[in-house]
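First, one chain by itself: the form predicted on its own, in structure tokens.
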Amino acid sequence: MPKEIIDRIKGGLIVSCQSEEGDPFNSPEGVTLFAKAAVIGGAAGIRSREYAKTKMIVENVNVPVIGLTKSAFPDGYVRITGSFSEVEEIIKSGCHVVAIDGTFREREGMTGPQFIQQVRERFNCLIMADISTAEEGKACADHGAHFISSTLSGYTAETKKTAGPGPDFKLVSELTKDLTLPVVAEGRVNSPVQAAQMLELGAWAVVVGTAITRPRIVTEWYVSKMKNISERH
């Protein structure tokens, strides 16, 4: 079964169906509609946040679902599924893969790679390690992760300073050259061209969220660009 799930997403688009407070789609029903639409459009997988939303998505689509929880580290930066209780909770949703923060930041008294090793030993689940640097990716691979994802590049204190507005092509390229396990490209992939470029670099699959499932933010992109022009006329 694990190999089947890994193979099913190869070369495919994984749509991140998450919504935040203030968005009209911020409910299990809302994100599930996004997930169903994504699958109709050809998505090979779905990435989902929180138990209730993930459970409903799993029950309504026929593609692999990556589940996670979100919280924050003491410095305010995002933490993905950072405790054993969160892992146990999201597994109960029926998700096929659990995304876990694989950065070197400590949680439960361990770094991400060490935590992933413990999760691998305690739970029978596929693990996607969300990392921000090539060094973290290698360490997570060495500690038992099944996938490495570039999700957190630009979303940690260390990488925020060097991240550009677009995807981290350099990181994905480094990961695919250095690792033998599947590398998933995620983070600021906002166009079909960028997604295709990630596959050219050797990515196993590509995750896209905001550009597909955050219409409020996409609308803001258009409005902002148009406002700059209209104010000059």
Contents of the next structure:
There are 2 protein chains.
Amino acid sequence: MPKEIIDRIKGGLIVSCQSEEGDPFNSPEGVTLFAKAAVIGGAAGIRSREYAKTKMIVENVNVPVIGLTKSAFPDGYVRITGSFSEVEEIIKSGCHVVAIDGTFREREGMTGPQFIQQVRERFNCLIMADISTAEEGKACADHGAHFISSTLSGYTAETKKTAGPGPDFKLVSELTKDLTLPVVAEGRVNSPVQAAQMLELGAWAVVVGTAITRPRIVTEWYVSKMKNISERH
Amino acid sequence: MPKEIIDRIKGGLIVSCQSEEGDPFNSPEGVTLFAKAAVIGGAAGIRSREYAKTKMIVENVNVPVIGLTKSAFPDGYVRITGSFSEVEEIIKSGCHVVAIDGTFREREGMTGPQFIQQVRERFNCLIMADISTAEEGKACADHGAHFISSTLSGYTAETKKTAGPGPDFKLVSELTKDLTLPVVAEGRVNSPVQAAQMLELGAWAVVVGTAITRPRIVTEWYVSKMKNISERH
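Mind giving me the form predicted together with another copy of the chain, seeing as the form predicted on its own was just shown?
Up next: the whole complex, starting with the chain shown before.
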């Protein structure tokens, strides 16, 4: 079963279907519409946040679903499924994989890799370690993660300083060279060409979110580019 | 009032919120969620198809809405609001502008420009002429259209042969040079850079649909690009 899930997303697109407060799509029904559309369009998997939304998506699509919760570290940066109670909660949604923060930042009195090892001992689930550096990726692989995902590159205090506007090709390249585990490319992948490049670098699968499932933000991208021109005319 | 509507979309992004049978978003509620998200993201206008969907969008957003219906010409190509009864129906939705096929193909016993002139005489509405060539654009302008839109370039038997994968910059450029009416750029605008280029060419506003409001098709774009790579590995 774990191997089957891992194989099913090989070479595939995972569409992240998330929504925030104030967005018209911010409901289980709203994100489930995106998940269904993505699967009809050929998505090999879905990534989803929060128990109720993830449960509804799991019940409505026939591809593996990666579940997660979000909270914040004391420094204000996002923390992905960072407590045992959150792991327990999201597993109840029926998701096939749980995404867990694999950075070295402390939660439950331990680092991400240590926490992932504990989750493997206490729960029966596939684990995707969301990391921000190659060192974190290696440590999470050594501590029992099933996948390593570049999700957090650019979203920690340390990596924010050096992150460019595009995806972190360098990190994915390092991970695929160093590790035998499946490496998932995630974070600022905003075009089909970038997604294909990630596969070329050896990524097992690619996650795309905003560019497909956040029409509000995509609209902002267009409006902001157009504003520069229209203000000159 | 007409002038106010025309001015409100100047330099702006019009987001086309349409959906087809078999798509999870194919309902008035589904397309209205996209319209609301687009307006929060800064859209200056919405383009919408069918009475019920357009009515719900008009009731839920505070920007000008361009309404239309779709049917088919005898040759199978799409016909935008191509009969008097369709014009009457879509006006009832409360839309602020009606998009009308402005090609030379015959409907109601007359060409697009002639039909547009009749619509101006019989109905009190702003008219956006959807055309496929510069000649059609000029004729529609001479027959009373309020806007000319490049919508149909690549979607008629004649223009399909020469259309590239990208938007028709040449047509928009010709229209803005020849006409004093506002010219709207529409058709295969799939990136913020292309939208900005259209404004540079003198477009009054730019319409973007698929890339923002059709997650199923955008997913297909990614999957198809990725397939080429994953089949080689």
